[in-house]
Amino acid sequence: MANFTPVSAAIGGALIGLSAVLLMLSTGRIAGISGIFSGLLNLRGEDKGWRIAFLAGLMLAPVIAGWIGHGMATPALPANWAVIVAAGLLVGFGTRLGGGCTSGHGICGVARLSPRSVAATAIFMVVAIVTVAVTRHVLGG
């Protein structure tokens, strides 16, 4: 495994929960992103400071974290923007399905032990492991 960096992967994931925890106790919200996404889009919501707030600061961390010195590697993306278009689709589209994205239910809605999101984690699970057991090995990505 070339990229192992179990520190890092543990310091990350202890922010991102303290993050869905400190989301909770202000708002009483979970942090899902597409439902916080998908709240700015309601013309009648009134509730859109913190939405606003929570998702720049998910865009500008990592920008921060560039500036002094822990900037991230430059994600290898298709060649083809059709594809691009086409995942980006597929994965509303599951997210709409699925009553909420990876984060809702696999950061926010396994810890509070929702067998929904257990059973949608599970299945978010086993569905990256066959896309990627069938682009390496069956056809050679």
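Only the largest set of C-alpha atoms that superpose within 1.5 Å between the two forms is called the rigid core. Positions refer to the first chain, counted from 1. All values reported here derive from a predicted model rather than from experimental measurement. Compared with the form predicted together with its partner chain:
- Once both forms are fitted on their rigid core, the CA atom of residue 72 lies 2 Å or more apart between these two forms.
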The other form holds:
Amino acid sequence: MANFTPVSAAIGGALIGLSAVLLMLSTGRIAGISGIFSGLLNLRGEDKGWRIAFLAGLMLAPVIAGWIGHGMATPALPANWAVIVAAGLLVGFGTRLGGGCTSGHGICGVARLSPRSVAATAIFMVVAIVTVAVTRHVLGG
Amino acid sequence: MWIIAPLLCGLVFGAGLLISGMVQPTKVLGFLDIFGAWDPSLLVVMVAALAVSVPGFMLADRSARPWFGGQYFRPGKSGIDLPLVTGAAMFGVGWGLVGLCPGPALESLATLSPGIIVFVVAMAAGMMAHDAWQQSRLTAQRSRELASAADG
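Now show me the form predicted together with its partner chain, since the one above was the form predicted on its own.
Expanding to the full complex; the earlier chain stays at the top.
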């Protein structure tokens, strides 16, 4: 557990929870990033303003962090482009089919004590753990 | 001015992902890798987020309207069905493959990393493929219903 960072994890987690609560209280919306983003991908015009504003804020965070000297490191991704594309397609299709991701089901849904979200969260956690176990320890990636 | 609220919420969410380190796939994979050098940080993130959001959502449940008008959009809680199970499993495979879920992926667009851009484009394509598939299923169902109505 050499990489365990409980203090920053607790502060960051509390901010994520606070954001979800504030979005619900202010605009009545669930802070589910897959749902917020996918709502921008159709051509119908309604209901886009708050989505664009939320995602703009999300992307502004690393920019502001950079201004105050805490620039974000470029995320480390697999060298294999096919893996990146396959993962993106699975995340996109899967979150639409399952109706949410780590934020919508994992934080908001679980906090609302939704059985659907608890089930979804348990499934994607276990499947992701198995996927990492297979790619890292069975296939030895 | 209501648009400031979702902008600030996005900013706070992004700050949370940055501070917790969950914007980095290596950090997320460290949590998912329970057979390796396990890093429980993501679990602490979830618990801390829930410690704030459980009472917060209870508060929201008690108020009739959001601050800036309109209504509450609350997804249904019951009905654990095949799409939910299949979708969550597909998402789990994709998440485990690279350690990116939608929030950190979109936030990381700010780094202009080519890999992130490719991931987000693929994610958007996956979402649109799902919606197109749903649409075609609905259309097919409707035309079947029309045909049987005509027969009857």
